[in-house]
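What follows is one chain in structure tokens, specifically the form predicted on its own.
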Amino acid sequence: MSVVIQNLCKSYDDLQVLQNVDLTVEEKEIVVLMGPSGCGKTTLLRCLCNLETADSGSICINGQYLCKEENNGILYADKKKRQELQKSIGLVFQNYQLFPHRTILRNLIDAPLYHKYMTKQEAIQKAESLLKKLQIFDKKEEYPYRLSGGQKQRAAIARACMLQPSVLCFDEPTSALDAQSIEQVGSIIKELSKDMAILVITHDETFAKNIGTRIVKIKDINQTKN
């Protein structure tokens, strides 16, 4: 089991996004989140991928706690402990968000390099290899501007699996591709689950039910109140 959340609650100042979420992501699985704008599926996300500080419930990544109830409160896992979990979870922002005055090679190396996590040459070799499988490795020394959406999501599908996270999470993958492009990253996430736990976020009903193993949907809370 890769990931169990659990009673997870967040807000923002006096407006509450996140109340008393359950969530389990299997190995080999692929879950995909759905559910109105604003109901919190891309915050549920930023808590997994510890860029968001949950408000109480618990989060457990391969049998170890990100952060659970401790007290009537939250405790989280120390700094070392964090920045270990965050390298099992691998985040394809929305955006893409690649840096625009580095190459796509540099894009994928250049976390790995300061964060000490890997020599600069087995950076080059694992980010080579992942081209190479995304069908991108001729666009290694290009700048992202030159990339078609398609080619953007597939370099940051790669950045994202640089480290070998267990749990590769999606942020509304499709929203800016054309009906090919959706097709080969519905393809490309497939075969990532063969390896890996996939969490998906996306309106897109169809791409859903074509790539997903299991559908979840969250619900507006804020709305139900009203």
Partner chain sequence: MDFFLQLLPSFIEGLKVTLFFWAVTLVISFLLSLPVTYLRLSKFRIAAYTIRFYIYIMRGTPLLLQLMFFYFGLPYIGITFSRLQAAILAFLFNYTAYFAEILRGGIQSIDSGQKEASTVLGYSNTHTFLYILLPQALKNSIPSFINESLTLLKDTCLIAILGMDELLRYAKIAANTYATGLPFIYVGILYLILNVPIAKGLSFIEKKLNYYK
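I would like to compare: after the form predicted on its own, may I see the structure of the form predicted together with the partner chain?
Partners and other molecules omitted; one chain follows.
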């Protein structure tokens, strides 16, 4: 199993956002997490991507614990292991978060070069093949501000794929896209799911039905009273 989340709890001060959340995402599966705004979807995703610290519960990625319950508390993996696990999870942000001062190609190749995953030549080759696949090869030397919303998103997907994650998460991937781009993103996600597990957060029901192999309503897994 790619991702196993058990009994995950998270609160901000007095506000309990996640309460005993259980969720699994298998390899080659597209799990779509749905629910209204403020119900904890993004928080769950952020805990999984190590952008938030959970209060209790466990997150296991490819058999390795990012955090686990211990003595009624939570024990996070050490920094080195967390960084290692981080590479197994990719995230495509809602507003893409490409680095504006880097060209699209640099946005893609920097992470694998930083982690010494591949040589510069290999990284460029891989980036170019991904950009071709996502039909934005001609934008490789452009800066992000020159791309449309759909192109930026494809660039962000390509960047997330460069580290060959086993789980790829999407935060509201359709929120800023037109119908044609939504369709394109849907087929890209389906294509990607052949090699990895996908977790998508959205409140676009049509999109969810179109791409999801499993649709999970957050209210069904989150026991918070909020």
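Quick caveat: nothing in here was measured; it's all calculated off a predicted structure. Here, rigid core means the biggest group of C-alpha atoms that superpose within 1.5 Å across both forms. Positions refer to the first chain, counted from 1.
Superposition of the core reveals a Cα shift of 2 Å or more for Y117 between these two forms.
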